[in-house]
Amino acid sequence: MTTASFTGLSRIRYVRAFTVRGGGADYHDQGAGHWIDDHIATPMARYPEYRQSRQSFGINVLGTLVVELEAEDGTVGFAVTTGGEPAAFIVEKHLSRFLIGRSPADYEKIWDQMYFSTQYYGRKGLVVNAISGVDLAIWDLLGKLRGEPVYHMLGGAVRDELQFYATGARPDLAKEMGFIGGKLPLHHGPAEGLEGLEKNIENLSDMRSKCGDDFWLMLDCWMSLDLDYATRLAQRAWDECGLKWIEEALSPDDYWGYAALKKNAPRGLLVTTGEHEATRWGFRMLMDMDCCDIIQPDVGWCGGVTELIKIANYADSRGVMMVPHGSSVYSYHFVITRHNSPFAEFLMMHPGPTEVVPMFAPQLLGEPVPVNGRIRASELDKPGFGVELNREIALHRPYPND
């Protein structure tokens, strides 16, 4: 553990840009017969030829970047997070400039400098995604210096343990595991008709006699729909099936659709969205507007911790609940930290899925995952995010400036 104090951390002197194939990060990056690739309602859909895979509309062509930063005196910090090469490029030839020579303790002034360099060919996607990934990297780096947990650094942990919900396709199996609630993925979209539409209240109704009346069911239906058709959807699911909440139904861009969606909802039943949202501007536009009833930002792809920070300050003086997509180590040191995020996502990346697998594997060591359904606080209490990059991974480095 470093003595160094904040203001005479050690210096950023190297950064890294790698990528890496085959799961981890960019989770939807599988092998055949996975459930995360079985048919799932996308914007896709009403072209056949792309209907059965999500992979065969190029889901997973970017990979998983991972991004180092080596201090001055060796300590190094890393993240992972999706953006494959174009990130990796992004972050060595334009926002490494931004990196070396500073202390990570400048997180907010970097975080800026990034964000506004980029803003003419970024603001959301790919670019602020790769400014996750660096944002991300800091914070580990800044914990490792420090001998401090990000979450320390966060404000410190406001309940003992996590507590989750899984989002994988078999919420009656999340139920023997502990898990409090289970998310499905929705199968079929409005190019599949009403045929589609019973179809997801089958499925849906046949989980709910699975799983009993006591336990959180929810719908993920990845930006999918129209509007028409999620109300429909909606109701049905509340009428029918006592459905918890209905997720990122429209376009990420259609904030009149969500503010629509949310006054057509069922009284109850719980309408959410954000996973594919960025930075406090476009989080402030679904709260402004009132388009949702929880906010689930990825500090992945979100603009990182710092951002992240802006943006669950805001939902709290909004009175709006935070619950961030799923995105293991990163989510989990700030949901600890927040009252208006009482519980967390796990993604079941197991291909069953019928086990509890470390959610970021091959990519991290030393990843927690949930026993019961639950994750105590003190197994957080590694330096930085607390995980350290498999090495024995093929990491490929596209650009180095070193």
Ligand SMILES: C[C@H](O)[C@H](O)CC(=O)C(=O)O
Given for the second form:
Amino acid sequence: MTTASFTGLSRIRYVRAFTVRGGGADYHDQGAGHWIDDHIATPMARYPEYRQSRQSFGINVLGTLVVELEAEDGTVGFAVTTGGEPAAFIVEKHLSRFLIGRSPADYEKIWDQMYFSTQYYGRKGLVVNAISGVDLAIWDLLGKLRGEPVYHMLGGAVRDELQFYATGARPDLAKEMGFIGGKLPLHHGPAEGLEGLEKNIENLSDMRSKCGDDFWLMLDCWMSLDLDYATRLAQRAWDECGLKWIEEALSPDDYWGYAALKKNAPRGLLVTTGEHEATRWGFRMLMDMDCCDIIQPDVGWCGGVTELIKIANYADSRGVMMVPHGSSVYSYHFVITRHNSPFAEFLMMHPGPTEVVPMFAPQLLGEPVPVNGRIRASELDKPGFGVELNREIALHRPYPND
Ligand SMILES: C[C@H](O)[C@H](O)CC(=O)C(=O)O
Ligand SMILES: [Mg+2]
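Alt. form predicted together with this ligand, vs. the form predicted on its own above:
Then the entire complex follows, led off by the chain already shown.
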């Protein structure tokens, strides 16, 4: 039995998956001294030898994945995410069968087939990361074939500009650069005891005094805490420093801990999480169990745009705010179309971070960056995600399927 398919669009002829080193954020390679690898609290910090650097325990071991889809008429769509060589294997050796000869307009069926054919070894993590990369490349190709930006295909902009908060070690500088808030990495976890807790509060207080009372300050805990520590940190950071939200305090598997933290946290302080969660089912769990005030899916990890539509609609129907994890153009095209995503994250990838630099340099050409903490919707007015792949970088294709 065949399923009807619109035949007017050029179909996918080639699927290519590349790895490349450099660019991107914490899961990509960063040089020594970069703020993003400077004694950040992690679940691995219970082992002193892995405390100073996330690269020491292998945060960058997978690196970048680039998925490229070429249509019969030569039009190319692509996307950049993480997952590196193992994700390239999954894309070329497994997922490509659901793409070759298909129209990119059939993204629902393609997503369904990618997800359910890998379910026995997938569901989250690397496999959904690979699926997300393919899905983003499909949306890019669809936009390029139709001559439409992705945000148009998602229903159009609901506001004229995106407003950003900045993630990085210098919210004081972010404020000067026009961002609406600054999210700091937490540096010390439970293994560093009371002394570490005091240092965390001192760092936050210092930033509060530098930024003034009205600037949003948030803490990113990168899954490093336990419920007791997170509760104490939340209370003190609220009382002493006016913290706006505490992010990813616990393991992403600990839905019960998040539900308890949301109950324990002082009224007014927001509990946020979700960048390491995946699919409509994972986010449904977070929302149905009342784990957080803001969900933060990463469109390059949660299943791509096709899945983010479902996640966002469920959040909208429950009155939950969704502020996607920073993933450059891939989230900008979504956020601009949603009332329940009133602002966006910008990850400061300058090592200082003392200036605004593109997140995916050198892989992407034409990547817009916030000026005065904002990007105009009109800057997204290019087909697909509006960026091109820099062909001058060393792209490696480890598992060709053709
Ligand atoms: C700062 C965090 O540890 C991480 O590198 C980035 C992140 O979780 C976020 O942007 O959110
Ligand atoms: Mg985070």
